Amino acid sequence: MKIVFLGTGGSWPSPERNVSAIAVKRGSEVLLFDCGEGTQRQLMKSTVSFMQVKKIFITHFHGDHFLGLPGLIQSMSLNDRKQELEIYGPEGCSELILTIMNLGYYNPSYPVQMTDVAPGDILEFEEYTVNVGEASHNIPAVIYALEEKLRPGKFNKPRALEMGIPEGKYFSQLQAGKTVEHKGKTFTPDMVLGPPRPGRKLVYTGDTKPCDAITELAKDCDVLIHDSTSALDLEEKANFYGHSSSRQAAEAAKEANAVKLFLTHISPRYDDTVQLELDAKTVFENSQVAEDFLEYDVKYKE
């Protein structure tokens, strides 16, 4: 799992920062959560091909988070894209996607699926969920949890020669959850595998101050990418606004048992962020402010 940067300004772009949009890779598929103004450049600008994104995930509507979905539909279809394209956001959606699409004089060449979603929503992927919280804006908001299903335990690869089995496809086969049969026996991936282990888990709360939903999405996530507005001396202003400080940031972060937070949507008003980045640090060491095509690997646990 990747994730790459490619807006981590607020409210509207600056020489240093494109509006909000963050990609995360896994495999051949990528995930899009929101999509500012000029997302497409940013993407063609950055390691991740704009005609690999499948599902694209709205916090809310604000400009700075969602304006730059007709562009890229479009570009998708100049490309030749074939593949379905889902976007996902809070009620009126669909609504607001089918008006995009009907912008000017254009046909995507390709489905588009929209789905309205709600906090307490679960949504079901073959490899992973994303579970739907309710972020604290001045318009509704949510938060997304990216979480990947089991993995099958540790293969114990000496247990599994000391039973018979040899190496090779039945070591694959069993490691993969399947039974396999050799020499009139058959062999279950319990006999050979430890007990499950995490996925990682990433959380993203697009625009919010402070909130319960957020610290129990995180709890033992792996990333937080957080709202990270303002400095703590503009705290309350940042809150009155619907916006968290990098304090509060880390604050959630602390109480989630996160891994790793990174501040994003960061206010044009800060050319240097060394003050916002010290903030978190005080609460919470391992805070890192974004930045535009920032990639970070995401680890296991283990």
Given for the second form:
There are 2 protein chains.
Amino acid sequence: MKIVFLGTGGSWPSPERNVSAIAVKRGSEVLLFDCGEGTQRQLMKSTVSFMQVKKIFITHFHGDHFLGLPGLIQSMSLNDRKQELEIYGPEGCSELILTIMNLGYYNPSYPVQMTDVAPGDILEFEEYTVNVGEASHNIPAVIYALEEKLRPGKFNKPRALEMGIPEGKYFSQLQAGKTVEHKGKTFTPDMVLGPPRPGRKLVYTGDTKPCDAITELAKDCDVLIHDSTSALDLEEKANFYGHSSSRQAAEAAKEANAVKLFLTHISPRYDDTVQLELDAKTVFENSQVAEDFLEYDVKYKE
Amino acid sequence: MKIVFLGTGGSWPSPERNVSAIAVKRGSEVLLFDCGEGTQRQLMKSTVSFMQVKKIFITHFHGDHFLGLPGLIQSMSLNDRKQELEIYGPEGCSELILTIMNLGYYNPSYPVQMTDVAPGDILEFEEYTVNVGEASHNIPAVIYALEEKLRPGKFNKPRALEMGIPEGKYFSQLQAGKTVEHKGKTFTPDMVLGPPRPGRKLVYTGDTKPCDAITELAKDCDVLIHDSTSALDLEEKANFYGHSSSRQAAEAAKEANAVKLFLTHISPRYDDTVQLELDAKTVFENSQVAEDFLEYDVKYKE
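Having looked at the form predicted on its own, could you now put up the form predicted in complex with a further copy of the same chain?
Below, the chain from earlier opens the complete complex, with every other chain and molecule after it.
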């Protein structure tokens, strides 16, 4: 699972940072979290194919988080997409997407499935779930927690050989959870696999001031991507507008026992983010200011 | 008058070219012709202030020509604009802009005046007119011709001195069209000014296949900015979709007796535009492929 930051600036773009969008590559699937204006071009400049985006999760309907949707949707059609696109967002999402799809002259080449989500929802997909939490912003806004399902336990090769299972296809079948037969004997996966291991967990707060939902959703996560609109000097102002300082993001990461914290939604006022990162590192060492096009491999914990 | 190309690519953006937008600086005013997605960020990367945009002229409502409007409008509000913004576009413009201004959560800080234009319209402004022509595209689309009003004739300095007018403030007052008195004598501008001289003329076709309206509107223009979606090899395909080849753009420039031709709306299929420019130069020598951020000073003819 790889994170590709596409837009790390807050409110409006700057020459250095585009507005909010984060791509997550999982196998051949790409998930997009938020889709600010210009996201399609950021995708084209990145290592991620814009045509591979399968699901889009919007945190809230401030322009810098969703105005890239109409252009991306239309360019996918112009490039003859057939595969369905799924878009999730808080209340009003379906209605808004319908409006967006009827802006100007546009002929869709593929279906778009729109889903309104609410805090507390658990979106179930084949290989992972996406939990929805309530952010504390000045309009309805949600937090998304992507959690991979349990994966098979570690394969005990010495044990398998000891039991007389020959190396090769039986190994991979057992590893994939299938029962195999060899020389009249039946071998079940539990004979050679350790206990199921947790998958990876990634939490994206969108725009929010500090709130309990973050630490609950982000408990033991591998990566927390948190609103960090300001450094400590403007924390009060940031909170007033429903945003967080980088120090507050770090406190959430620490409390949640996260492995890694990325600071994003950086205000265009900051040419230099040294202090902003420092404020966070003082509280939570593994903090990093995200930059446009930064890539990060989310590793399994063990 | 300076032209700043902000987006020179057609249909969808590429890493090299953003979608359609052209800024024209005239004194402290900025006019924008088309406003594809990402135009606000292109402005921020250019020498033009996005807050100085006073009027926007949209040629047609395909996404790559107008989807930058909502973000630009909203960012102007976030930066506390008070000055009215004028937006012009073909049929359906006002309704579309109203829809755009109600996407998501947005509080306008300034008024937006929307005007639907039709081929044949002449928009009168203090220092220039904008003539509207009918393009030949596959949806309603217009061509814009910006023509500066006549400017005062050349000041005849030897004649003025000969008549006993002292150099200094009287010269500038006469040049500005005012009558002055000196030592009991009255001097009128016509005594020292040559005949009024034509202003500059700039024509932007938007998306179109070849059509008569272009050569009519562009007659003797200083700059023609023309749809050049394809090189000669794909001319037939370009025409089928309501676009032009660079050769056809050059033919229009030649027929209109233009001074300079800029080729724009280049298809993302072209990594290299050498052939595209060559096709045009064969017909009209003063042809140039526009690039994002290219600036061009439009000089007076004499």
